[in-house]
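Let's start with one chain on its own, the form predicted on its own, as structure tokens.
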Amino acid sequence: MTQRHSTRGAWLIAAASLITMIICVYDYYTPETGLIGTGGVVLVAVAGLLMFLASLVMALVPNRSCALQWFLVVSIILDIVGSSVAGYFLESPVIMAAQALALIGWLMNVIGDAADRSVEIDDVED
């Protein structure tokens, strides 16, 4: 059965998504950084990849089951903190701020479903 879900923050976390990737393209070219060449750079893009394909299709399929729901809610919020990690490993500060703007619209996501569950069962009571 699907109900409507929230879709309050997914561009948020579709836009860290692509920051994350950008900065990671630039990490793994620039010899600057260090980081030319490394398999964890690669690793936080996959990641990233797979994020802002989670984040659309929270953002285009409002109508979607409960399963569904939950399996974009843990995927993303795990997605966050391991990139968290390895972007606080790689020293790359704009990776962890990506990530902390990806968690402002997890939380935007997960609060907005919350408040519009609660609004739905109020209608309800009267």
The other form holds:
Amino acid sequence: MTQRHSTRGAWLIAAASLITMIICVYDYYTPETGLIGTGGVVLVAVAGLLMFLASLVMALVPNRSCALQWFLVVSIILDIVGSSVAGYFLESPVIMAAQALALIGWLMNVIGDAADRSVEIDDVED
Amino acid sequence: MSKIRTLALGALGLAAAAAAVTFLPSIKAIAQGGGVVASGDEQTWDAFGGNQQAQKYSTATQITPENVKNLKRAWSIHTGDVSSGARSTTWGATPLFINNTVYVGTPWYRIVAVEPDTGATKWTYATHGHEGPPENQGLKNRGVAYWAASEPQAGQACQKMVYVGTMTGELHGVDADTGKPCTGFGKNGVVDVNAWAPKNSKWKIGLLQPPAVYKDTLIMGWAGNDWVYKTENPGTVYGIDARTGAMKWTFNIIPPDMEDQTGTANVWAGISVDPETGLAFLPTSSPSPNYYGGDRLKEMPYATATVAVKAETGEVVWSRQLVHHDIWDVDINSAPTLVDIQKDGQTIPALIQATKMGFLFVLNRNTGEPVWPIEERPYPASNVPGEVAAKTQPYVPYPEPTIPDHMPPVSKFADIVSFGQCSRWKARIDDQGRYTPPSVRGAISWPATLGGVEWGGGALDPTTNTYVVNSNIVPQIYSLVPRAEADKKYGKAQRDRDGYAAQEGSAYGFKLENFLNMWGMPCWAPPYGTLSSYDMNTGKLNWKKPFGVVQKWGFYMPDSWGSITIGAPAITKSGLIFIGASMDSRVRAIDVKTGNVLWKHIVDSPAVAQPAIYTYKGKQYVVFAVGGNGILTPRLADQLVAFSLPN
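Could I see the form predicted in complex with its partner chain next, after the form predicted on its own?
Expanding to the full complex; the earlier chain stays at the top.
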């Protein structure tokens, strides 16, 4: 059963994941980064792509099931945590900064969604 | 920072695993584990070891611990001489700066001469030595040598020459100003050194290491193709006329009556020379077959030894064997560093011979007598039929060895994530510490053939007698494979991807295994490499720290883990150590007093070489050959990069 969920923060997550992918491509092909040709940046780039797709669903499909909403929220936060730690070990401050941006977007969405739920419950009680 | 990293490493595994459930593809493990000749205002770097004394020391003082953080890339060039796969390149060259030119040899056996301040090419010389099928150790080069006539003839070419060897045993000599072959050197500029070594010839000798130079004599060793045969080319060192290429003398390491039972024990590493006494110091390697000595039980005192010979005649003055009856392939693998020790009010002319065993043999370089006592300690007997391991081995308690007497404990982390694989493996193989003989069921070799100290050796500030040296902490597993079993499993193969080498003609083949778990993580606790500083007047250890960083899949492991290193440091009068060598693609400047890293810079691949330091037109440069080494990582390169302070 679908219901309307918050789309807030989704475009911020999308932007952060795009930044992640761009920096990963740059790192992969640039010797001066020390990460040229490494699997680690490919891993983070794939994570960024998946986060981007998830954020698109979050932004463009407001009417979605609770299960899908939970899947998106959990998946994106795991992606953010994993990519942040990977960014730390890749010694890439840009990747870590992009994850911080994504985290802000994720918080906006989660808090916004909770606020929307709260309003709906209040409406029912009234 | 390091503790945070260590903790965060666990988090990385957890987070990555969690992410795999949702989005990410499955993750396998990510971890594993001065010689300076002053010439006007210029400070040169005219030999593989910085100078012929292998001190790797520069009197330059422009770059200091205070301003090194401002160091920038001055220039960078790519030689184009890099290849992978079956023709994989290994570039450990020290660039030379002399004759107002930077000279470097490449793994395609070319000489590249460039402007010292811009990197612009002056000339190149191609031996075409890389074009045939890979011989011996393949495409591997550690640089070039330089010679200048003491009384140059005006208007004549080749009064200054640069030399490069090839994998097919050719030594090329070219004019240092023009790069043209010196026609008076050998045959049109080429000496076929391989033609001098026909006995038991199984392969062409590899001249990857540039010769040492003393007056008008080149002292030339060579590299062999280890582990494959029982009898191989006997290790012979050649004295060669620097002008004509004529052979002046030979020094045979293998006794003539043993040449049908063994071979090699060659000098494949650098050679140092005392310019005052004319003595050349030869680090010799282990005889063949490297891991089973049952057919070569007779003593060979020049094998795995340091031997002092007269540079102009090859006559032996003294020798000291540093490993008896070597069955571990722990070659003496670096040029001894010469030092004048100030002790009890006296000056002792000495040398420091670092070894794969992690010992620093400090010897009087005129007599070979130890400056500090060397003990003969008992070590385990072999349980292999036919083998008789030496009952005792030289042990150097002081200066403190760079590695402990026993391998580090099994890594709990690596053991847990491999479900106990590491501890189970260790329990079923022999481990009695240093000099545990290879066995059929497998034995820990501690340290293994990777050292200890690798072929770069250490660097010395002769004004303070501070000696710095990088060292590896790497156990490996050596197994002997009975011939019948080897023939059944491997047939006529000389080598196999699983680490097998035939030792053809002997009773046993050999198998080398890295002590890694199923995820490729080292089964022993870090650190994996260190950098140490010693006061060589007293022999006291100043400091020892994990050095370098392991990089796997791009992820940098904690600093406290250190890194396996290949290559060596250089040291400056201003109190800095410059070093690449680490598995991560970074070069570093380190404070001599504290061992702290003051500056680091990413380069194209691990700089598994030793840097050169010079001053040109009033500016100090530090230059690295950045080529990588497949032993460390698959990332190879062809970069020659120089750093200096901004104007």
